[in-house]
Structure formats: structure tokens, C-alpha cells
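Presented as C-alpha cells, the chain that follows is alone, the form predicted alone.
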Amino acid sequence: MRHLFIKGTDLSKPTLLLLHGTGGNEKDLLPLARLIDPDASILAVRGTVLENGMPRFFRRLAEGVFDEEDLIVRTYELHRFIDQAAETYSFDRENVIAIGYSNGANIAASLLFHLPKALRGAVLHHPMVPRRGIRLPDLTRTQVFIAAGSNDPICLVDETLELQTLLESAHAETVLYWENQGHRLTQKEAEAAASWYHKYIDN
């Protein structure tokens, strides 16, 4: 998978896995990562699926309608890539925090839904429920920050609350932060994510 790895100045810190939104690339969330933890290592990945030339992490059938078969395949593909990257770059595979926006947040949530211990935690900006009707792995001690828009036309309030409920039913510890700027990833929610990180992850 096309990616970049930036070695941090403090190798005891988590490795931040950056997952962009539709049409983005591996550089999009670098400023957010540096805001959250300037000393951490970064593994930034570009989605392998193209939709009208725009990179994504999995296919969709329509706006808000996931191709579940492809989602599962791409989730396991990303998981294997993280495993390989941990060997290549010598970072702690058990200390990875995903930071995703929109489509990137959805694939990060899918890692949590499908694979035990895939992530130590996750920052999910404007995610949706990746799948329904499945049993989630035990997410005890997994920390998740969800940033959502109370007027987001893509990720509706009820879906955000459903995602939180599903994660908590699997024993994840969640914090939900609301903005009122639609589907935008705002500076305020980025700062809220950083505050969450320093309270629950880097403490």
C-alpha cells in the first residue's frame, strides 16, 4: 500500500496510523497528527480503491451505502499491511492509534469491529457504522474518540449514537464530541481530539 512512515522522536509513544477521507492522500492528516502528538511516529496510508479517480479505502454502492464484501477484504488487507509495516519499521504493533476522517474513520472503525487488538485506540472524525448484525470482538481497554457533526448530512446523529453504543457494548471506552459544522473536520474538534489523546492515551 502506498504510504509514508515518519519516525518519531520518542519511540515509547504510540504510532499514529493516518487514514484520509475520500479523495485525500497519505499527507492530508499530517498536520492533525502533529497537533495530537508531535513526538510520535506516523504511518500514513493511501487508500487502494479509486472512485472516479479519488482514493478511498473501500468501495461503496452509493453515498452512505458500503460495499460490505469489499469493506471486509480491505479491512483485512489494511490489517496485514500494519503488521508488515510494524516489522519493516520496528514499531510496537500493540501500540497503534488510528486517526481517520470520514472514509478513513470508517475503515478504522471496521478494524475495531472485525479484529481483536487491531488497534490500541482510535480517533474517528465523522465515522459511520461499518457493519451491522455482527458480534464485535472484546474491546476492553480500547479507547475511542468520536467527533461528529450535529448537522452532518452524511453521518447522521442517530448513526453516531449507534456506533458509540455498539463500541461500548463490546467494552470499548468512548468519548463523543459534537460540532455543528456539517461533515467538516474543524480545528476545534482537532483540538478536542488532542486533549482526549493526552488524557487517555499519552498520560
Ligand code: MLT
Contents of the next structure:
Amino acid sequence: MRHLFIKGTDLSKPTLLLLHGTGGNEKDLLPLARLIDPDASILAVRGTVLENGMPRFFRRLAEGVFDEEDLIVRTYELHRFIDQAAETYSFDRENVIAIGYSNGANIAASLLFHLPKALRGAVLHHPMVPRRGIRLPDLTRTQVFIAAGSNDPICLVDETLELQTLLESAHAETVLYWENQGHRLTQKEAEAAASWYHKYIDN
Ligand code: MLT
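Go ahead and give the structure of the form predicted together with D-malate (MLT), now that the form predicted alone is out.
Once more the chain from above appears, this time first in line as the rest of the complex follows.
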């Protein structure tokens, strides 16, 4: 997968896995990662699916309607890529925190839904429920920060709450932060993500 790896100045820190939104690329979330932890290593990945030329992490049939089969294939593809990258760049595979926005948050949530040890934690900006009707793995000790918009037209309030409930039913520890700026990733929620990280991950 097309990606950037930036070695951190403190190798005891987690590796931040950056997953952009639809139409973005691997550089989009670099400022957010630097805000969250300037000393951590970064693995920033570009989605392998193109929708009218716009990179994404999996196909969709319509806005908010996922191609489930493709979602599953791409979730495992990303998982294998992280495993390989951990060997190539010698980072601790068990200390990876995903930071995703929109489509990138959805594939990060899908990693959590399908694989018990894919991530130590995740920062999900404006995520949706990636799949329904499946049994989640045991997510004990997995820390998840969710930032959502009370007026987000894509990720609705009920769906955000459903995602939180599903993750908590699988024993993940979640913190939910509300904004009211639609689907935008705001500076305030970026700062809230940084505070969460220092409280629950880098403490
Ligand atoms: C998705 O397809 O993942 C969601 O609709 C979010 C987005 O617009 O990318």
C-alpha cells in the first residue's frame, strides 16, 4: 500500500496509523498526528480503492452504504500491511493507535470489529458502524476515542451511539466527544483527541 513512515524521536511511544477520508491521501492527517504526539512514529497509508479518482479504503455502493464484501477484504489487507510494516520499520506491532477520519475512521472501526489485536487503540473522527450482525472480538484494554457531530448529516447521532454501544459490549473503553460542525474535523475535536491520548495512552 502506498504510505509514508516517519520514525519518531521516542521509540517507546505508540506508532500512529493515519487513515484519511474519501478523496484524501497519506499526508492529510500529519498535522493532527503531530498535535496528538510530536514524538511518535507515524505510518500514514493511502486507501487502495478509487472512487471517481478519489482514494478510499473500501468501496461503497452509495453514500453511507458500504460494499461489505470489499470492506472485509480491505480490512484484512490493511491488517496484513500493518503486520508487514512493523517488520520492515521495526516498530512494536502491539502498540499501534489508529487515527482515522470519515472513511478512514470506518476502516479503523472495521479493524476493531474483525480482529482482536489489530490496534491498541483508535481515534475515530466521524465514524459510522462498519458492519452489523457480527460478533465482535474481545476488545478488553482497547481504548477508543470517538469524535462526532451532533448535526453531522453523514454520521448520525443514533449511529454514533450504536457504535459506542457495540464497542463497549465488546469491552472496549470508549470516550465520546461531541461537536456541532457537521462532518468537519474541527480544531477543537483534534485538541480533545490529543487530551484523550495523553490521559489514556501516553500517561
Ligand atoms: C464512507 O463511505 O466511509 C462514509 O460514507 C464516509 C465517507 O464519506 O467517506
